[in-house]
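Taking the form predicted on its own, here's one chain by itself in structure tokens.
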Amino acid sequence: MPTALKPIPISRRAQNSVGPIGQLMSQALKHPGLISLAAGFVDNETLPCEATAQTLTRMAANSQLLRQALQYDTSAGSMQLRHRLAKWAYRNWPDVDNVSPDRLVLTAGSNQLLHLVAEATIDPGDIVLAASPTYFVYMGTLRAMEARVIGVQADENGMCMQALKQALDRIVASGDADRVRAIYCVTDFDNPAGSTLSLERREQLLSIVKQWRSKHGRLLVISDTAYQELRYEGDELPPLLAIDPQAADFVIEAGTFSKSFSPGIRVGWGVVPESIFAPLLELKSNIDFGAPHFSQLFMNEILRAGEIERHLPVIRQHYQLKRDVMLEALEAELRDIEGISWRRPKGGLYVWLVLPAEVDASEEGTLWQRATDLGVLYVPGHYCFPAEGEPVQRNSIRLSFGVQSPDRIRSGIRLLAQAIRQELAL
């Protein structure tokens, strides 16, 4: 008789990674019809086919920028596209002088950014405050990292300064005050509330943080610009580092072409302090070399002929059309059922849609298969919640309108609807 194998010891930190991507996708899988108002992706009709295409000609015409191309680079990335984006992603605030490119590394996508920024700045029982709800998938890095996240009251304005101060005041209380590692804030149209931070609160976040700095020590500002490119209505509001000169000694902003170009090329950047500049750089050496070259100087030539400044017009129109009929959809379902409330995103990807509180929209509530039964996917709201501060709202839903066509995201929000008023028993 054989003897059994013993299974693979898994980390700690891999136990600690697991959160909600397998189950929407197994539910999807099981479900091939579904209507998915889950998936954060880009709409297939977005992507950059012809301006990709032709890009790749020039390229290939060019044997040395091709061989190029094909070879490593630094760990921090190509130079080239290094000082092109120092100029590029702060190009509406042309008196912006703390962005260096010495001090922006590429990556593969911002997410590689974010876990680069984790590893480097963070150890277990470290204290990250974030709006709450706040993007799951990098409360699932800080999880792994054994990280506290505390959630802060948010609303369409972002976080809310005065809990912030609240917030920091108990933790000085507690005597963790030392603990305190890094604010994490989405700027912009938020994944998954589609909230912005204001003005006002950009201007008194940084001066917060100012503060804490001079009576307690370090800490960092996380701000995830994502989403900044797509802008459907209303004025720019400007990155932290656009605020204040001083911004850079404790602000990195993580920037992605993910959702403004192609999420397959895997282009993201950070703009990072300089005292976190080389290990940082040195934890990347470890894990890649360099994030892929080859990409890198596609985008270069992207942004230097001009295409992304042609493309971005198209895919603003593109998701405001679908954001508007998401939106018109909601009203027309459920504006007649008491306790509903949704918010409406001035751009990005995502609704947030708030139940009535005896409504539980988890997988662990009857919603869920309700909905997945007659046909619709959503993300649970209550996987963005951090386990501590405010409360988690298991009668939250995340929706987004990227991925599905106009007539889809329709029937996709009827049933969500007809899942509602049967569980509402309506």
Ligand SMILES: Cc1ncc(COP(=O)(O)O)c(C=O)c1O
Second form
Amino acid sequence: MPTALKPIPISRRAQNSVGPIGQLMSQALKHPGLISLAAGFVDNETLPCEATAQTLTRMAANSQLLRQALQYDTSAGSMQLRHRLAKWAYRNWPDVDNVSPDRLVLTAGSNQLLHLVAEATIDPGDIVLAASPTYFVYMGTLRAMEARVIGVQADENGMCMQALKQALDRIVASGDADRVRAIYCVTDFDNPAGSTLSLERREQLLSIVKQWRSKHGRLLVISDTAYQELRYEGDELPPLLAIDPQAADFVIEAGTFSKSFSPGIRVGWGVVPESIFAPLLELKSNIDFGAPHFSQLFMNEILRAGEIERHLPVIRQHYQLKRDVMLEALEAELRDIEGISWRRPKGGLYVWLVLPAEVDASEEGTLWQRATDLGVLYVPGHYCFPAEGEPVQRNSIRLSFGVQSPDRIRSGIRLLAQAIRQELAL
Ligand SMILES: Cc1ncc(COP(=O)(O)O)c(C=O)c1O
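Same protein, different form: I have the form predicted on its own, so give me the form predicted together with this ligand.
Starting with the chain above, the whole complex follows.
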């Protein structure tokens, strides 16, 4: 008789990494007819196929460029692209003089940058403060590092600064001040709640962090600008690095071409303080000694040829239309139900829906099953709440208007409304 194989032991880090993404994907695969308002994918129709084909043809015809693209580069990535990006990402803030290509690292998507920042700065038991709710994938990364993530109250203008001060005061009172490492915020049109940190709060945040640093020492701000280019109305707000020259000492700004151009290309970046640039590169060198160079030179060509400037108005118009369709459908289907509210995002890909307090929108509640039986999938909002701090709202839902067509968004919201009415016995 062969002896039963013992399971291979897995690390604590891997055990701590179990998150909702896999489950949500398998739900979608099990029910292929389902209208998924869950996926954070970008719109398939407007992917830049033509610009990509033309750029690849140009690259193929330039043997020197092609050879370069097919070769390794440095761990920090192509200096050509870093130079271009330091200007392009801050093009509306030409006076910014604290964004240097020497402190800019190119990564495989901004998720890799966020991951590296956590690796480089977090030890088990360290504290990160984040808006409540916040980007659940990054919470997964932080959980794997055994960080304590503390949720801070937030509204449509992002993290509330009074609440941040109170949270910091409580940490000081509990004797854990030396464990505070970072404040993470998705600065524009955040995932999941669609909120944007107002200019006033951006300034307050920088001032609170400077005060903390002068008293307690190290504290970083991780500003995730993944959705910054997807604004559909209102004036653009300055990134944190454009507000205060001193911010270069403690602000990490993470950017990506995933939402503004294509997630498949996997080019993200981070502008990081000098003090963590070298350690972060050491970690990166152990992983991949540089994100894909081909993708970097491809994006360099896209920027050089002005393709992204041609692409952005197209996707903005498309997403704005889909956002409006979703908001109109919510208005038509759910407005009369007491206790339901949602936010109107000025950009990004998400609408945050809060149901009456008694509804459990998680997979353990009955709404989830009703919705999937009827044919619509959403992200249960409870995944987006940090384990400490603000209470978890199990009655919340993240809806995405990025992937589905306007017709399917309307149908999806109609089905969701049906499920909610059944749930509330209306
Ligand atoms: C808030 C936020 N940050 C970062 C990312 C990572 O994107 P990427 O790794 O494709 O650049 C995402 C992706 O959805 C996101 O929603």
